[in-house]
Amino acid sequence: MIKKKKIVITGGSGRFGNIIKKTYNKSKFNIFFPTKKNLNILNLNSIKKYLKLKKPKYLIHLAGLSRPMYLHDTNIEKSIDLNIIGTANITKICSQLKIKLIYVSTSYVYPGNKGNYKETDPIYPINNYALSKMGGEASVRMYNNSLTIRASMTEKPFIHNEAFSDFVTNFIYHEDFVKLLFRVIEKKGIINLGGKSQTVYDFARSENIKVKKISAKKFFGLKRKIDIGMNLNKLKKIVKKL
């Protein structure tokens, strides 16, 4: 009998976590989705106690604050606690217990002025949300046995009636992201993970021709088009080899 690989996923009760619960390969992985009561990312003892009990080979860190994005401006304390300090705490314990850490960051860490960003390109977050995720990256990348995934994903179907026509990204649906996530889990360093580079409007319109165009410039307080499109060549090479 082949022994299943144990994985702990923080933030498993969120939107993306629930997709993983529905779609992961139960014959290959034994995945645990601790609640905040069982594993509190702001409490080092809580993290260590749970991970010592489960003894996972991997930890996929999803827990944190994402939307609504205005919270990262109006409540920076919460943003710092959950996305920076919480991630640093997870990194500390994974390092102590020698657990492989996979951190899901965001493509928003890229400057957004040219697109086609490679993993080695300089980062310059365009808002507080991205700054908080960059703060999380800083601790994770200090730990050699880790993988940082700069992601661009969204719910299916696209939940908004309006979409940015001047904002380029690599949106991919959660369900498709999960399939790729488990194919790169053994890798280390940084990987861009998403779909085709295109405007949010073009992505949304592919399934809903009634979606309306809106501008991202005012929303992000910028005077230019925003292009945080990622270069996915590294991802393509990895997936092709698997």
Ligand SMILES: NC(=O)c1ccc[n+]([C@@H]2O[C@H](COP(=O)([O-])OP(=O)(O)OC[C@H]3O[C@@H](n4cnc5c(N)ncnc54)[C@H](OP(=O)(O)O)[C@@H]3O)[C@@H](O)[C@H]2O)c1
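We call the rigid core whatever largest set of C-alpha positions still superposes within 1.5 Å between the two forms. Everything numeric in this text was worked out from a predicted model, so none of it was measured. Numbering follows the first chain given and starts at 1. What changes on going to the form predicted together with the named molecule:
Once both forms are fitted on their core, the CA shift for residue 223 between the two forms remains under 2 Å.
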The other form holds:
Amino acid sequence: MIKKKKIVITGGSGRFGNIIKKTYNKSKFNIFFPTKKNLNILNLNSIKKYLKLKKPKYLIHLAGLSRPMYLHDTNIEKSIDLNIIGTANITKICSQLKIKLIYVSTSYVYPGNKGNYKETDPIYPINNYALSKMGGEASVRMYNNSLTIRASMTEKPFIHNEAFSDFVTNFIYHEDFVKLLFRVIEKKGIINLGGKSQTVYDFARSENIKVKKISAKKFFGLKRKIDIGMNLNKLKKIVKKL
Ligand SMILES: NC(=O)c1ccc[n+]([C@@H]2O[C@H](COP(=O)([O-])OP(=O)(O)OC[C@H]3O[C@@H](n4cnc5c(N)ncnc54)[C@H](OP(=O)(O)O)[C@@H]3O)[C@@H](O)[C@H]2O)c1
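Since the one above is the form predicted alone, can you give the form predicted together with the named molecule too?
All chains and molecules follow, beginning with the one already shown.
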């Protein structure tokens, strides 16, 4: 009989957590999805109590503040609490209990002026959301038994009728992301994870030919186009084929 990997996932009630719940391989993994009431990332005792009870080998940390992105400008306190302090709390307890920590960060930490970013390239977040995720990365990366995943993903089907034609990223659907996530959890360090680099418009159009082009430059009032495209060579070596 195969021994199932015991995993705790924070933020299991969120957008991405719900997709994991529906799609993970139940014969390989034994996964717990605590609610905020059972494991509150702002409360060290609550984290410790839950993890001491479940004794997982891995913790995938998704809990935090994500979208809409303007929340990170209008409520920086919440963004700092959940994404920086909450992640630091999780890291402290994982390190005390020797639990492997997998943190889902974002491709937005890259500067966005050239694309093809490798994991070793300097980061320079382009907005408050990305700054808060960089803050989370800082503590996770201090803990050696950890993996930071810089992610670019979105819901299926693509939810908008318009898409940016001057914004390059590595969108991949949440469902496809789940498969790759479980293939890299034994790794440590940083891994870029997403689909091929392309504009959001090209990504959306491959499924819906009616989607309309809009400009991110105009939408965000920027002087240049954004290219946060990631180099996926490290990921490709690990999973062999995307
Ligand atoms: N979705 C994407 O496309 C994407 C792309 C790149 C990276 N990411 C990263 O992936 C992670 C998940 O994203 P998501 O879009 O699924 O997020 P989400 O839908 O906003 O979900 C956030 C989760 O965090 C939980 N949470 C909030 N405060 C908490 C607390 N104090 N203690 C414990 N749990 C708490 C929420 O629980 P309640 O619902 O009970 O408040 C919810 O389950 C985030 O870290 C995000 O930065 C996401």
